[in-house]
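One chain follows as structure tokens, the form predicted alone.
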Amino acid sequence: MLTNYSAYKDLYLKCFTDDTEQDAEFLFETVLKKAERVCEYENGTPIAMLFLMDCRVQTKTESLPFYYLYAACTHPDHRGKGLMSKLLEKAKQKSLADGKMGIFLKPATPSLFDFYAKSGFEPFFKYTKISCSAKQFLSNIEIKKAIAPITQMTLKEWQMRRYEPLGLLTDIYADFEGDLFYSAAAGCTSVFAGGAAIVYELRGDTLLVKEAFCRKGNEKALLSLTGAVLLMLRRENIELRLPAVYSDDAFVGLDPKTDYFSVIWHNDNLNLSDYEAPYHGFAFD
């Protein structure tokens, strides 16, 4: 365990400028100080780093050990020297040595998908995103008062409740447990009603629904629940993230977009083409 992480936290804040000191402190205290780290140093100070956290990829028949890669960054003064590519190769070798089947991560920006591809990472986990104004969202759904009352769940209840729908909706998904799950879900609120469930957080004027489930054919209940929360919290915009298993016909007028959410590298014992609509779920973003 990393007992003195001040230099690593300084590098984190230097690279991830949207995060606050409080954000960084929370991450290091909850998961990063316990994670495996792969670093490059100059005079004993980290100048490039990444962290590997235990997680699993769940299929219909197996629970596969993986690493989740997070906080990969290089000091601005040392970029363009190939340091991160070097660290990624070290991370891959470490994952094999530690008995993992591979590594996956959510690139910080879409442009980084190409960067990770150079190190053998493939786009894999998908999601459907609806991103629009509250006005557009509410004008294209029907809020059914019959779904009331909306019931709030603890994060522990959400974690237990999500396994059944995940197993029914997709044949492979990322499974975060323990501290990793709770850190990714920190600051979120989870609710359910009418056979649908969402977990959300507020980001300024946006309602960010980080995860949402319903059985296929019950999408109207999911939209109704989301709309009711949107009205209650009076946000101007919404981003709704869903497993990429629902028909676009369920979201007419909301312009849903399905795309890759994260990338994966594995030890060649996983045939990615065997799986449809692989789902990542929560991410540190």
Ligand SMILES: CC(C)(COP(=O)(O)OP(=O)(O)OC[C@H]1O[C@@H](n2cnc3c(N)ncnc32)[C@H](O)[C@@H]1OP(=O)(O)O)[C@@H](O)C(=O)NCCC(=O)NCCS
Given for the second form:
Amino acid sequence: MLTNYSAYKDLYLKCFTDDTEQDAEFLFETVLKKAERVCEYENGTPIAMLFLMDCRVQTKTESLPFYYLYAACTHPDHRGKGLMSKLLEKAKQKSLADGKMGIFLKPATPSLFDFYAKSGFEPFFKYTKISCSAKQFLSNIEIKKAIAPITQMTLKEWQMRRYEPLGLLTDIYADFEGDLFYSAAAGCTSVFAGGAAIVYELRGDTLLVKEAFCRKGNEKALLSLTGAVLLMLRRENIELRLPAVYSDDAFVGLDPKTDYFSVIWHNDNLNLSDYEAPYHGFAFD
Ligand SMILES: CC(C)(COP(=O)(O)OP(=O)(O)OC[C@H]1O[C@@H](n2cnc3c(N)ncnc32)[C@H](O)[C@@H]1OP(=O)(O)O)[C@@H](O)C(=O)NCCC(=O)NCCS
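Having displayed the form predicted alone, please output the structure of the form predicted together with the ligand.
After this comes the whole thing, all chains and molecules, with the earlier chain placed first.
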């Protein structure tokens, strides 16, 4: 356990410039101080670091031990010297020594998929994203007044209830437990109605739906619920993230895009091509 993490937090804030001091403090206090870390130091001060958190990858039959990698960064004065590539190699060795099957992570930007590929991390978990203005969204969906009333769930309820749709809709998913789940879900609200459920947060002018489920064929209820929340919260834009299992036909006019969400590296005991619907779900972003 890291008792004094101020030097690590300073490096984090120097590298992740969109995050505030409060964001960083929350992350270190809730999860990073307890995580395993792999670092490079200069005169005792960290100049490159990454954190590894215990996590599981769930298939239809097994719960596989993995590390989730987060907050990888190199001080701007030391970039391009191979430090992060070296730390990734060390992290891979550590994951095997610690009895994990591998590591997965969500690259902070799309361009970083190539960077991680050089260290053997393959694109794997997918998602479908609908990203548009509230006007476009609302003009392409039907809000059913008659759907069941919108009910709010606590995050604890959501954490327990999401396993059912996860198991039904996907064949492999990342399972964030305990502190990891609560840290990733902090600030989110979860609601359900009409057989659909969404978890959202507000990001400026955008309603960001970080997770959304419904039974296949019931997508209208999901859109209706999202639309009702959008109207209630009066945001300009919406980003809706879904497991990549629904037909695009359900989202006509909304321009859904399916893409890779995160990358994985594993010991050779997992055959990634066996899986049709790999889903990452909640991420720290
Ligand atoms: C990404 C980062 C960790 C790389 O650290 P580093 O110690 O410079 O990495 P290395 O020296 O091993 O590798 C450098 C390579 O990364 C590439 N790279 C760095 N940032 C990149 C980006 N945003 N997109 C694509 N490639 C990137 C460099 O172009 C360089 O490529 P090259 O090897 O072909 O010359 C560092 O740039 C950083 O801290 N960025 C800000 C925080 C961040 O985004 N972290 C990633 C979180 S998922």
